[in-house]
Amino acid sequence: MTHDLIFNLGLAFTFISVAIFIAGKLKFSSIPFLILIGMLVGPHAPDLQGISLSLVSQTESIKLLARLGVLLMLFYLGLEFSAGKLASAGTSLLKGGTVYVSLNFLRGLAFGWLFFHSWPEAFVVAGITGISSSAIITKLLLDLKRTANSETEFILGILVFEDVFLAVYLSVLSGFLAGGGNLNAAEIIPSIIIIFGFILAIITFGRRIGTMLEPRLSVKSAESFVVIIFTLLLLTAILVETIHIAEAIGALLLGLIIAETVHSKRVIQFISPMRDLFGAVFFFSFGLEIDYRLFGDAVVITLAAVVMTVVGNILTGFLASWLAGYKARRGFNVAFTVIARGEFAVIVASIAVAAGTNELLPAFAALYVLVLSFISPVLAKNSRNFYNLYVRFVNYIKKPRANSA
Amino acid sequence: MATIKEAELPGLGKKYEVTLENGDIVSVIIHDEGTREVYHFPDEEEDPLSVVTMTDMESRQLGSIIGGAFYQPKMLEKLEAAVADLHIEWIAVKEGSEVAGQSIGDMRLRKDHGIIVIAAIEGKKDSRKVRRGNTRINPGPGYIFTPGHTVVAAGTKEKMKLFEDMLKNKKDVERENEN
């Protein structure tokens, strides 16, 4: 048995390495490749003339590592969460960011309602389609050599803004989860209020808890330190589970608290390699669960969602950058860059499935992330050409008027 | 002096934007993982003319070349680099300075004056070629200050000012003090 478990895990990591290697070669984000390869070698793998490609089975151990991956990703999000940074970024970002995030979210909510006719699903769809991927967009900016452009500060600001929004969103989603799959309003609303209050309390008293925790964490030995942090993470996850909050939220909140202490840098150093390792397992494991045969039903909604996201995002991106005072060309760069979706869409989908929402959602999320991950770099790369087209178009419209005057 | 604008790039690192006298902008991005990127935006241009990406090590080397550690511009008497309160200077030992002929140990430089000599660059300055000669890293207490050598020393700003006076020609220092 032990042999099989390790063998399976070894195979899984071999494929994970292959996916990450290919992504690196193509200068792409690894997330879509991990999902794709998971789909291709998992339990639902395609048969090629009688030879099954199904090589990796979804075992408890992979599920456990994937769960740890989500915990670590959200823990890291909490550590990097910087409400202070956001406030110091200035009112232009606050204005643009609020408009951007809320319009995107409402659009997703309307879209979800249109396709699923149920609020919980609509709410999940809004999360999947509304929050762009920090990982993919940051990578895009690096590859396109746009890090020094002035609109990049704004783009990164939007990403931070979305992270803050995500914390609130996940807490409400966790309220849906608390219903234990029984998604009716009477049960959900009180639990949402409880969780919301709990999270607000953590954010307000986070610093105080942090100062209490701070001296206890001053451990010199790296071994004890990393073990203590990991134990804290697991204990927090258990603790919040007992009060019916998703464990991921617990990880996020612990991150928020530790971010207030002097140890945050050290924790980030220890956590990020673990997050990368287990995070990769999470995306791979998500792929293992996806049966591409279900894509038939998900294709229509996915394509509709992609069109809605691209068109809607360009409009909201424009509006946001216009509000923030970025001129046409910079605005084009902003609008065409922030379209990618990735890690958060997948996390939201996997949390939602656990709550017993429509089983089409993971297939939809996977396909949606895959399609967008191939479209968005193209759009970002060509934002300049789109701008030139726009200028030509404007000139074309203006000319006849000038003649008639 | 050029104006420097500093900006936080969350998730990436930090950006320093230096506006030069001719209107060009040089942007330096220091990534959290150590990579540096240098962008050159010509005056009023929205797109960079060139981009250089360097590793941490390479950028330190390039940094010291730009800082003048390897070749000192002929027009400048001394070089200095300041990191927080620590000042590092390259100072030539002048003929007739009060320390000429004395050793680091004799002067109790570190204990009494708070100055640490990082290196001594010996040898003559060839007017046409780059300075030739030996560089002695971390010279011991036996090192004797010799006119013509260049001393790389570190200390606080005030201490360095005093040390600089020691290495100058005594007469020059007196003249300065009279003024």
Second form
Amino acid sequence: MTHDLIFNLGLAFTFISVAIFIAGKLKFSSIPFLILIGMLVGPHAPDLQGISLSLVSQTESIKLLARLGVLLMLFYLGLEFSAGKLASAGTSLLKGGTVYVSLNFLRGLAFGWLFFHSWPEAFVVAGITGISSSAIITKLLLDLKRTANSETEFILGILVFEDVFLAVYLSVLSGFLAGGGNLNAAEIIPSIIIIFGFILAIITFGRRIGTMLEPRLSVKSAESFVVIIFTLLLLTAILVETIHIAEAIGALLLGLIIAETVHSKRVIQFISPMRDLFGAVFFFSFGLEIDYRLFGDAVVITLAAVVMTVVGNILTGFLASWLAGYKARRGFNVAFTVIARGEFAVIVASIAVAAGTNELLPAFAALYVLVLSFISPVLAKNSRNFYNLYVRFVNYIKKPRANSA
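Having seen the form predicted in complex with its partner chain, can you show the form predicted alone?
A single chain, with no partners or molecules, comes next.
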């Protein structure tokens, strides 16, 4: 393994190119291939006949590019919509999002208790299995060219909902683990109110903020324009992190605001190539962190969790879509798209183990994310086929009744 930064980065991009080439040949999402190749050439790579395949180091530069990838993907997704559209979804989004997040979390809590018989571990498993990956789902929407679909607005709302919940969950989890299973409401409630207040303010006043921002973005120089946008993105990430909101959600909220201005198309044109470049680094970097040697003891619980997540997510996705007023075909797109889990699962498992919980959790989280990264693109891509099967089944059920009448 080399420690030369440029050489290491060159090797990383070589393998990223190979992963994307293979995915293109197979007409499959590049996400699982990027993760898998990251595993095979990263710090935890296997040995062949005593020769290590570990060729790429997980350096700070790769981690930084990966973080930028997440920011740019969520920023782009926000640009495809606007704060006004999200605010107009209002009640339907509130109903659907609340039901979706609540049921998924409770399902994970029951699953965690069933396998670990302990509330701290059950609470951690609920977080690992209950929160979707904003980065992977965003990439899927881009790959499938569904960003303009009406139901994507609802998917975006679910992602925002989940990340609000995530900010609350992390606050509660930290206090829960530090207190040995006891919670201090006086410490947690103020931070929850701040988080909710900030996000609601951005969604409610996003159009007004966009109007104020619009004249300040009217610069002819392409260089100045892209630098201003990139600076705004980084400053927003810093701002939201100070109040314990994920920086990726800050990027999404900024995208929603800039979408209200006349500059949104110009921003999309400039940041799209950077989004694709750094987004690929993110998934490769994620693979570098995974150690396949820990998978053995976690296989059974992982497979059970995958089945539970796929079945449960489809059901909750349908229910949430129905409550939000979407018809069956749109509901299928929602239910089969929001299944992926990502880096958040691994982070939660790491926090839990550092606090002294079950050591099986990191291996479980890593294998769980990897398996879903292969399954979720297939399900999302074939949501229309699943809908057609559903229509045939419904027609088959109705037909005998029609004949008997």
